[in-house]
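So this first bit is one chain, no partners, the form predicted alone, shown in structure tokens.
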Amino acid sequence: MRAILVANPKGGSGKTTLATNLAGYLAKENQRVVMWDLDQQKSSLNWLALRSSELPAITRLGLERSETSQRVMEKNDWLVLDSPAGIQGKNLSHALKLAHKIIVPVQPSVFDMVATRDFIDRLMEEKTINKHKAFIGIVGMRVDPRTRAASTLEQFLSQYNLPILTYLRDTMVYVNSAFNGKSIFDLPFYQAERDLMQWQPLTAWVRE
């Protein structure tokens, strides 16, 4: 099983954005996936709970770990984390043990990126990363990559060398989605063309 940590400090990131629909676009593509959602708040379990049986299934996992827990996981193909905002200290170790990769995503705005930055600072002091075990990618949230917004934010990730995945848009698409546990890659496609666009980049490096 290959696990997925979607991860950034700050609240309103685009974190559960992110978890939810990569949970969706794997379980299209006939993946056996797991989302555990790590935040007291159950923002992905709450979509799970609105998602239809008709849908392709997620398998859904709460915030502790158990025997169970971790037999649900061996018989799936990913897991797909949703970190709460704020994770640190032993709890962000633990989640990058399980991680593959992990995404983080970020905003063009003054105090996403501080926090960002910080956050990142911490994930390169981590021996599962300094090892190599666990492999970073940005997500622009909520921009437009022809934007000044998104040339600030790539010149401020560049100190750090790591790949700027894709940029997804703000739209209403997502939200109206949610509203019914559909990720866009549930919709039919001249309802999302542009947004599937923005995640081919990024649904490439997770597989790759």
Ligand SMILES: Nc1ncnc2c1ncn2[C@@H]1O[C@H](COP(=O)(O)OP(=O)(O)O)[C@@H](O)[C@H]1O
The other form holds:
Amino acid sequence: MRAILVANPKGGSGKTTLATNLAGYLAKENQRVVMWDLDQQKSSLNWLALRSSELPAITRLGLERSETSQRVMEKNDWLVLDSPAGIQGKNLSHALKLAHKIIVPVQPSVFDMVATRDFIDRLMEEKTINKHKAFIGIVGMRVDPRTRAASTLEQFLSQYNLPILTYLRDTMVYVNSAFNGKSIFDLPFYQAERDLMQWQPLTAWVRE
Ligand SMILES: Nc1ncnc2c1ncn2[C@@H]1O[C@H](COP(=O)(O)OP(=O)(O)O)[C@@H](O)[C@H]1O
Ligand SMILES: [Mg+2]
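Let me have the form predicted in complex with this ligand next, following on from the form predicted alone.
Up next: the whole complex, starting with the chain shown before.
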């Protein structure tokens, strides 16, 4: 089983949007996916509760209390971890230990970039991460790559030598699909074509 952590200490940076859509993508690819929502707001689990049983299945962690982590690992191909704003300390260390890859969504605002800088610095201090720098990927969230905002974000990130996996545009496609527990991968192709294209480098990186 491989674990993907979506994290950024900033609220509203797009963690849950990324985590739910990533889970939706993997499920659509016939992968066995379990979600673990570390956020007390439980947005990912609320999304999952809205999801029709006719869509590709995604399970949630902790439904059966008796389930051991060994059993969870045997039963699933992927663990997608959604995390809360302000994650730090022991909770962060624990999540980082589990994760094979970490996706950090960043919006190109000065507030988000400053919060993210401190977070990336913290990640770089982490021993397990230090050895595998390649396993952190940045996603420019709600950005058009042709804009000045995108180049400001690129300039800011260039100091870290971390890959910007993709830019996801600001669109109601994410908002509307979430209303009924869908990811963009569950929509008719014509509704999500542009967004599916933007996801391609991200899904390739996750699965490589
Ligand atoms: N690419 C996007 N386009 C439009 N709205 C988005 C996008 N990404 C996130 N949002 C919206 O922004 C809000 C915050 O996103 P969310 O994924 O919940 O962030 P977080 O989990 O980091 O707090 C949500 O209402 C979500 O629907
Ligand atoms: Mg969230």
